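So this first bit is one chain, no partners, the form predicted alone, shown in structure tokens.
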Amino acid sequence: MECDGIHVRSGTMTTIGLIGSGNIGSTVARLAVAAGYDVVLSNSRGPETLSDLVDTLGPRARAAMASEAAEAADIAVVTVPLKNYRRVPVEALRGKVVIDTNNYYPDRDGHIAELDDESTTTSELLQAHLPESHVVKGFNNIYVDHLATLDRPAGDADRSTLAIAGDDAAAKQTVSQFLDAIGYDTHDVGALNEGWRFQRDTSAYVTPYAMPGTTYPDWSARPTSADILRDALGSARRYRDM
């Protein structure tokens, strides 16, 4: 069926398609499998390189080419280096919800003029590449080890909150439901162009989930309430405003 322009397959367990299966992708896959989702993993090197990860995840997981993972996905998670975002399948993701985890690292990605001058954001670049998909920014501002350990059941006093941004309300609701299922509350920052508020090097990037006084790579995770996250988001500044 189709709901508010978003394709949702009726009568099947939701499948999470991973476009990229590095640290963040594999961690999201583990959380999704633990919550009862099926996952299809892909990377740039081919499905055979993911056999050990698939074996670890169990029967709910399989590996495929990126185009196949996109086709199978009810919700796709794009977690590739930003410099490769144009390789993300377009047609197979038409009408689908796509979670974008990307951050911009010029040393890795090369300089991208419109990001350097802050006329756009990473997730807006992906949305332009996927014009008929529903891109929601998420998972990009939390250290992977913290993401793997801070999940808690609904109602737990130590449940943490993750930020999202997007232009489609129904897509954000879909992502919020997924995050709830894997152990996180959600704070909606607003439209996709507001995603800069929790991009790399802002006050809402990584540190809200780290115990004060600890430093990388020995950050200790702390439960991060919506209030802690809102305070960090409220303190975010763009370079051009500094």
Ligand SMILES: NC(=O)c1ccc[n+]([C@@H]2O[C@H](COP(=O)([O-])OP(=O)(O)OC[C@H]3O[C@@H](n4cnc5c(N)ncnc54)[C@H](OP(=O)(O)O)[C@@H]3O)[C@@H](O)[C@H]2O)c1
Given for the second form:
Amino acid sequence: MECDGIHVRSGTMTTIGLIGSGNIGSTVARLAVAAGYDVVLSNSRGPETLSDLVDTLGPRARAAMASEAAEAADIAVVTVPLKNYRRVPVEALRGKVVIDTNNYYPDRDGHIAELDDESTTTSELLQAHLPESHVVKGFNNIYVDHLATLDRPAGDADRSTLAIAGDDAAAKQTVSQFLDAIGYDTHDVGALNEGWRFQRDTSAYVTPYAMPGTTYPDWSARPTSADILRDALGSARRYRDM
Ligand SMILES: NC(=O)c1ccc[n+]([C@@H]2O[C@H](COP(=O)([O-])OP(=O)(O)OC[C@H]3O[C@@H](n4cnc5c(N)ncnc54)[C@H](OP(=O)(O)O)[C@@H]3O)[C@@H](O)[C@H]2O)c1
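Moving from the form predicted alone, what structure would you give for the form predicted together with this ligand?
Complete assembly follows, chain above in first position.
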């Protein structure tokens, strides 16, 4: 069983700590539970508001305050509206691998000058907030319903590939193993400052995972090979060049 595999591989239980348990957080949690991980969910309103989700996910899931989810995490997933990134617990995530799913939507997040002038990227902002954590950008460029349905076992011809970026090779390896366990291959785009290549509105953003000819919100998922993803990444442009 997958869960035994995780235990044998790591020698210890692996816990995924969710900072944010909305669309993406709950979906990652469901995939992680299905792969045999324990998950600790959190949101901004408190653990009692997550009891239905915990019940749905079963005994491998519990809810806690964000700081407790961070404390419990072997791998943390930060998946909140970007405007709240400064509220992500710092101390409890020190030294840990942190997957950053966040995207910048000025209508939702307000304007952030360093993102508007492209002097930094969203995941570099989170890395600056968490200077002693190992931030890996991931899950940000796939629509939640596609993430929920495109997972496949290793070796499946229809397995999809997810993009990651980060500055720490060991952290990226850890994330790649996690993605493999939950049903995805990984394509490493490079350092964190390369994360713009799959940020909002680029050619590598969400459309690679959508069946051509279908449109939001009635998108069908398309299994996305590494070749499809690489092609999309190859056409990505900075906002200033669009
Ligand atoms: N939806 C997608 O298809 C998709 C795909 C890829 C990436 N993303 C990106 O991933 C991020 C999350 O998206 P989403 O669609 O999952 O958002 P969402 O459904 O609105 O969920 C956001 C979650 O973050 C929690 N949260 C907000 N502030 C928090 C804080 N300070 N501490 C802990 N939790 C906090 C919210 O809790 P409360 O409800 O209690 O406030 C909620 O559980 C966004 O940056 C988004 O752009 C979204």
